[in-house]
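Just the one chain here, laid out as structure tokens, in the form predicted on its own.
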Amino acid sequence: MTEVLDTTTSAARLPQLDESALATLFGGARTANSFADTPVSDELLEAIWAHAKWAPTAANTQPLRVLYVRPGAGRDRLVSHMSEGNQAKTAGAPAVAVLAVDTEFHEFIPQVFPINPGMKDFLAGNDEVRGQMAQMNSALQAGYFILAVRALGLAAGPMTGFDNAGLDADFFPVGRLRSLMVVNIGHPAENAWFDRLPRLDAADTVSWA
């Protein structure tokens, strides 16, 4: 006699977002180029990371670091490192996050990956592997960071158009952190969006094996 497995009770069923929530994160989300004067509280900025920190990373290494820059002298310094076309966007945002890679993320491995603390020593002696892990996983975390901004009702303006070396020397002079991305954060101003550019269809990007 063959036993039939009832998968409706044995398999975990994860909740699915409704269409409105999906649109907030994906299809309805846009990159903001200008922002309203509405302030963004410290509590809201802290909440962004409280959600973004759950991004999956290899061996749970979590190499991304976040520097929030408020308007003032620090913002003026940051704007000076932005490309000319990005300066006004960064100057006008209520909050800006500089996302950076911790090149010595392996120091935290005994804390974040206690099942294999010896990986710390392996990565300490292998700059190439450590660099690859840092770049890949911090980029993944940056994607989650942008989704967290959107999920909390804010608009994100991620940019890579800036002088990385100049910014790093100014804000991260110790040399351990290296800038990856600048993300302008706030509530969108009127007409904050450029026309949406086309996305590739599944026929051009997805295959099956």
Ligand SMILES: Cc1cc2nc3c(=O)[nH]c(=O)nc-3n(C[C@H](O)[C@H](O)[C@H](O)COP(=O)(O)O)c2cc1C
Contents of the next structure:
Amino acid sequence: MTEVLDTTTSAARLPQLDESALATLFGGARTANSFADTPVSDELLEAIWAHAKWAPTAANTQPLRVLYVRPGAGRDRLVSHMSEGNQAKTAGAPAVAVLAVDTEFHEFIPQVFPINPGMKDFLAGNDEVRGQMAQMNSALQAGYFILAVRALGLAAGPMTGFDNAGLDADFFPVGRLRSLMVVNIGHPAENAWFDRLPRLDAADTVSWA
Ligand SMILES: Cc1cc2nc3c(=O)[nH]c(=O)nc-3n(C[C@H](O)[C@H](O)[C@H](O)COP(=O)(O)O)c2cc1C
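Return the form predicted together with this ligand of this protein as a structure block, the form predicted on its own having already been given.
To see the whole picture, the full complex is given below, headed by that same chain.
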């Protein structure tokens, strides 16, 4: 489904999204603060990852992990770890993704980066580099995850206002996964948005050399 690009020809011209699709992903996309009761199917949640997994990462390391939490006891537990101002948002979402970092992501290197399997041992012995790679690449994957939510016609509410240690002890007791972000997912309720905040424009952000 996502592998439509013909890479067998060097003359391949990459397709470009039309204005409507661009708006769905960027200029028209908003962070939702409340959600309609409309359910979100398991198939749709699976489709999010089927797209988001194509994010590029350094040495193809892919350190991000996703835990989907549904309404019920699991979501109640999750809400208890959210900061006060975020609790109602998570409590009202039909689906919530906890995005977490696999701190032992290097274990997968022979599988995901077979052109240099020795990198596994290098990273096993270098906590600093491994930690930097985990931080950078999981954040990158989280951005793609939000884009995938939007691409599938859903709204995302990413949040980092929660008790990471409490959440990790509760949902990831083994200690290998560390929570990075909680993303509320669903169809937006009426008035689900705050006023749009301004973005920096090119004059403040882009330079040329
Ligand atoms: C990494 C990250 C952490 C965030 N944490 C919170 C949060 O804890 N609580 C909250 O209400 N919104 C949170 N937000 C939402 C942002 O405030 C929001 O995405 C931003 O203001 C842009 O809003 P817009 O997409 O509607 O323009 C977070 C967003 C991101 C990407």
